[in-house]
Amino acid sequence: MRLAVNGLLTSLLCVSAAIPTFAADNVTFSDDERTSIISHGPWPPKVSLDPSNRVSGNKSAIAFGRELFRSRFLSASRQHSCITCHKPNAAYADGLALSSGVTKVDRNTISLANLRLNRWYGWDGGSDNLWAQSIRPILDARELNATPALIAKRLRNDPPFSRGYQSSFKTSPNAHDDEQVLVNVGKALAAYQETVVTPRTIFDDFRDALARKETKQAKPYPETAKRGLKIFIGKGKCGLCHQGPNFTNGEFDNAGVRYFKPSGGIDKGRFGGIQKLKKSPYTLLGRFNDDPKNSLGVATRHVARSHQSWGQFRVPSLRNVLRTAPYMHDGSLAILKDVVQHYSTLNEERLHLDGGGLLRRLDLTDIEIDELVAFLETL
């Protein structure tokens, strides 16, 4: 009997040995939990330049953007700016549950950081493009309340800002099509908001150095992150909408937060999105794109309203998430424990009307949710 026990550890042992693992301090992870952590990287990752927008990563037009964006130039009273907003002392978002321009709106500030990595823009993803996403404040009578007539010409008759814009442009502003010259405000905006990438973070050194099987290197990662890593990329499952380099898949769900707006009504959230975006005179599919070949605006033309997109939002990236408090669409979340609460204790009674929703209730211990946010603050 003692041979066969024996015989049974030597046997479980041999398998034991037989899975990969990489040790880091107390913390072991697997095979393909590695290969997990690897997706999120490298970063910064390489991006190409926008082809729809023509001045994407020309140094004249993301000096003349940067100018805009800081200036109450574009605003109708002069009183607002897009800072007002985008804080870039507080990660290019404003730290306010609702934001605030000429009036409150309805929805929380998402910060501008790495927007040239999305697919779709705003909480609803109403825009496709980021020149077009930079023109929506401008337009908006609760933001900048502007008009193109305004912007053109505000920039016709001052000296500074139309140098700027020829510049840019090689042309002045255009005297016959105030349209056309306030979309070029929003390509500038655009170019320097492309600018505007979060720095690398300790998960990126650990990250790299999991990559490289360089175990020295990987342990100055808090244990506690580490942990709460395993959560994240395991019980967590939350990589299933946080994926790669950027943590976000760039797509739309239903978190289960209320879509009542506190003004009144309902946000109908990507349905109304989309309901928008075929409206918009700005789109990849409008004569405004600079691309002749139009490569990215496939997913405009055949995109489409459904019963499930109510109440969906955008999948926010998680860079950078410790410094973007309020959280959810609406701000209702105040810190980071908030949210992981929210999803462990989700009600999925609200969710997943068609059947189609990737979110579940964690049902996440004490410990757990204060490990998962260890590893978001690393982020």
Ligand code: HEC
Second form
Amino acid sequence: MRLAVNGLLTSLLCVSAAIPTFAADNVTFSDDERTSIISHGPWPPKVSLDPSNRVSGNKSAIAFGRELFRSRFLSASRQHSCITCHKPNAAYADGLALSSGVTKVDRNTISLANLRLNRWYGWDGGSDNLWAQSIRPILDARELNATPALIAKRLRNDPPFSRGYQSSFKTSPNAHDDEQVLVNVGKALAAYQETVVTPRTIFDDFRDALARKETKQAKPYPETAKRGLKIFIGKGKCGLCHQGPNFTNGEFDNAGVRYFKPSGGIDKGRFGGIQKLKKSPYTLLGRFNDDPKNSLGVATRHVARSHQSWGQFRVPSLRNVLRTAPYMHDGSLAILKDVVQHYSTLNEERLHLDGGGLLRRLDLTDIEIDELVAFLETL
Ligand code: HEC
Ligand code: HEC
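I would like to compare: after the form predicted alone, may I see the structure of the form predicted together with ligand HEC?
What follows is the entire complex, opening with the chain shown before.
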């Protein structure tokens, strides 16, 4: 998979090297197009601390969370850790179609970055906050396979981890409330993960130059990428779902990917995510939310399953997307060109839309497909 991506990159580099650098750049954008492009920035955006997590932004908790993230301490067998699947040198993903802990799971590992911008977490939005999403793999039998009692016991009895806990929460692990100890582990993990932000790219330089109405950019943006960008905001309608600076509207949709699980059965997507959310003790509506005003909990109270939420998945961010292959919730598309081809030859019948669907088969030419890929690679 990785080789395929590298191969593609190399061939694209060769193509761009073949284009003479003095070629006149004749891609121009209308005022409406300019407005759309500017809406995909600025980057990095300003983010606030998480009011539901009292250690969000806390230096000791970030250091403690980093230790926990890398340690096998959180897995029942002491054989796995978060970095089994979220490898820091692989964009905090694992490059596999389907990830594997104790056993194989049904979904593709989500690359961890820019997490403060999410409204919902997981492909199905099964969590409404980052600390709960961080607890999920600890308890999942296929991933780290632990229990609240096991994690609390280990923390109480392990002096270095106990000290990390103490310096983060100004109290030692509670002797009677296992769930509280587990949630605080999730909160330290969240504080650490919030610090992972993708860097600015040449797209951001181009976007800022447009916003400043500069005709000559300090750093040139390739003409093929500009053509791809035109398709992205234009006839591709990609920007309708992949909106804003993080290239996602943060909600759920159906992009025509199969929802039969590779292991058999059906992945209910958002429908199942809402079921999980309603049952979980770890949401913004529960006792572990540190925000007395609970400003964000309203959405959790009102979210409801509908026929439409069957087979919907979260619209993923496209930041850093070149590095997060393979793609889609089931990792079924290996490289970016496959994704663009998927949209180009989309089987509209598979979308089971209740009217109002935004996606249509695009029938792009080979050149347009390459241009759209070239644009995505600049993110
Ligand atoms: C066995 C592989 C595996 C392990 C181990 C694992 N994860 Fe994940 N992670 C995944 C998969 C797969 C998803 C997507 C889950 C889904 O949507 O069903 C995911 C999703 C996430 C997300 C959601 C990101 C987003 O944008 O919504 C976070 C946060 C996360 N993991 C944190 C962690 C932490 C913290 C640990 C360690 C305690 C961990 N993961 C351990 C595979 C793993
Ligand atoms: C109707 C909303 C919608 C539109 C329009 C849309 N997408 Fe998507 N996109 C999604 C959803 C939802 C997913 C995840 C689907 C899944 O996993 O089942 C996705 C996934 C992707 C992915 C995979 C990212 C990853 O990390 O796995 C890429 C790349 C992508 N879209 C690019 C595009 C491009 C390019 C266009 C325009 C041609 C486009 N999208 C149009 C909703 C949309």
